[in-house]
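Only one chain comes next, encoded as structure tokens, the form predicted alone.
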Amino acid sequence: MIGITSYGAYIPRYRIKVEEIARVWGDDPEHIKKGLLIHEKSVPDLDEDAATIAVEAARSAIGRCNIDPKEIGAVYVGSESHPYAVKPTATIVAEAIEATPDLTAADFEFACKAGTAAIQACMGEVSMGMIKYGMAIGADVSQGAPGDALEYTAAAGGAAYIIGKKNLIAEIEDTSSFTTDTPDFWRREGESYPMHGGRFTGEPAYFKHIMSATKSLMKKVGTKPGDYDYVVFHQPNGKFPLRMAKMLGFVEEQIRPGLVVSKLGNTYAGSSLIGLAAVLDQAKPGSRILMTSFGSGAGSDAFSMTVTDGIEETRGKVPTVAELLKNPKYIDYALYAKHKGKIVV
């Protein structure tokens, strides 16, 4: 069986609230926040991007168990802002962790999807024995134009995890995705912010692709919506995971235990690896879990797992989500646009 051995995640410190967004354009905040079903989301600090998230979210899973980086024979790293066209992600990580020359790295893009297509990267060589371990990070700085709507969610942190098949927390029964050309959102290159679709990016883009996604897997799993007690979908905003759930069956409980984004924002690759980590951070052995991501562009990776004993022996050597979202340090819009570079000073 394969599975996760471990997982870390981060999250930066610093905050930006909705209303504080909505004073400088003009906009109702409570509109807003009933909308989106979002407070709050994370800024990155000035010396901060998608690598050094990935590099202290790889740094949580590792010391979260007693695998040797050596051991790890892949790093894989899925984002939407990797700091570098030509130049990798992956090997910061690597270097960063002191993990072994000797494996295979490389960064992944499928907008926010990319982080679990590396998990399924990492499963396919574990069960094939090319490694023994795996690393899967989803990471990102978000972006969003000055006074578009994106600028309410698009947020920063990451969450990574080790693939393998020994010292398992959770057991990944079987994985499905669902794929199209659905150009609901996007960002050229040499562009600094993305476009999107607006009303298009629900119906013929999210609600089609993971509806698609988790209906194949529970079809192949054999399961129902009744046999999980957790549910994890990528998080954009509040209302569409809530509505998401309804529409397949699963009810509220089960999904707000790992429903994080009304404090956090949308981190586009690692949302809904956060949400995963915030489940696992609570999960009982034994819990089964069904996680299915969204990558505009457009698709879905679809897992169900079911967490084992070995949970228990990774608790309290990290910090979960739940403290990483603890003493927020709130910023205001100037600071806001200096760290995330609209302004230059």
Given for the second form:
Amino acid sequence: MIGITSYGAYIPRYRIKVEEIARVWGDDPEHIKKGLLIHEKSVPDLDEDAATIAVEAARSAIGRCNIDPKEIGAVYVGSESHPYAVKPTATIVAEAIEATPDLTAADFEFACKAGTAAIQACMGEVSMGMIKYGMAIGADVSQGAPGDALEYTAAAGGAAYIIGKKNLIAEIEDTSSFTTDTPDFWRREGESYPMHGGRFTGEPAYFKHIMSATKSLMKKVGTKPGDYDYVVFHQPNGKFPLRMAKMLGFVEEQIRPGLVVSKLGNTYAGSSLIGLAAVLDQAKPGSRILMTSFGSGAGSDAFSMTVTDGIEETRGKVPTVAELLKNPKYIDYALYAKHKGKIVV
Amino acid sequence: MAVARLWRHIPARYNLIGTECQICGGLYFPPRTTCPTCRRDGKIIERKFKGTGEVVTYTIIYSASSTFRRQTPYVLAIIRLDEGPQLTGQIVCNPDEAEIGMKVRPIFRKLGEDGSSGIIYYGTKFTPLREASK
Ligand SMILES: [Zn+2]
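Having seen the form predicted alone, can you show the form predicted together with the partner chain?
Entire complex below, previous chain first.
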């Protein structure tokens, strides 16, 4: 059986509240909070980027388990904010966890689902016996143009997963994907901020892809919504995943534990993976979890998992998602603009 | 900074890999190629430091070169690693949080960059240890 051997999350310490962004742009904060179900979002420190976040998440995953980093045969980093256009983030991570030099590494790109695509690649290589363990990371410091609706949600964070056959904390029964060419959100090379298709991002993109991947997975595994203790979907805001859950026949108790977006924002490639980490932080041996990512462009990867007894031994070694969300440092818009390097308006 | 020099420093900067003299047990960070005590008789091997330590002294930087200007004010400290060696590093905290004797732990951050088109330097900074158990 293939599955998750370890995981680790990282969230920067700074937050900005919806009220503060709304104050600058003359929006009604209550209207936005109700519309997005987001109250605040994480902001990277001045010296943090997708690479440093990926490294912190990767070190947390290593710190949780007892495997030697040299046994990791692949490091894949999914992000849409890789610091370099050419030069991999994955080599920085591999060096920082001392997994180098006998391994393969690459960066993945597929908007917010690049991290789950990396998990699938690791699953394939582990099952083929090409590698013993693979590390898949989703990490982003996402950008929304000043004054754009995305500015209320675009946040920073990441999570790393070690995929293997041994020392599993959760078995992955199967995975299914659904992919089409859908231009709902994009950023051209050299541009600072993304563009999006407005309302087009909902029905034909997010809902259609997650629904299709999730349904085909449940059909393949032979499960129904009621068989799962937890369900995690990509979290661009609080509303979409709640509505998606309802449309698929899940109840709120299944989706709430992994819904971290209201205090975190949308961490793009980190989003569903941090949600899954929050679920693993509290899941019991035997718990069944369904997770489906979504990446604009567009595609979804769905995973069906069952937590093993091994999870109990991994508790308390590194911070949980709930602990990472505690004690934030709130900043105002001026400091936020400095943190994000927002001088180009 | 020359790219070659940056590259040679990666193990030390990312993972605090220093050196140890197997003859006298001397520990060195940054790494040394010869032992100052044993000189020619020394036997130098790599040694990884945990990165936890204590602030010996610190200063608050208010004005810095262009690379660091955006980060001012920031705390620059001499840190004594738990294993003994001392090094200079940045402490990521509010300047008024810094104090002598404060316990710190390592974090991975951007140290600088050669403008917007050059190399980005990554490596170790420090943060108050109490935040680890938050
Ligand atoms: Zn010596």
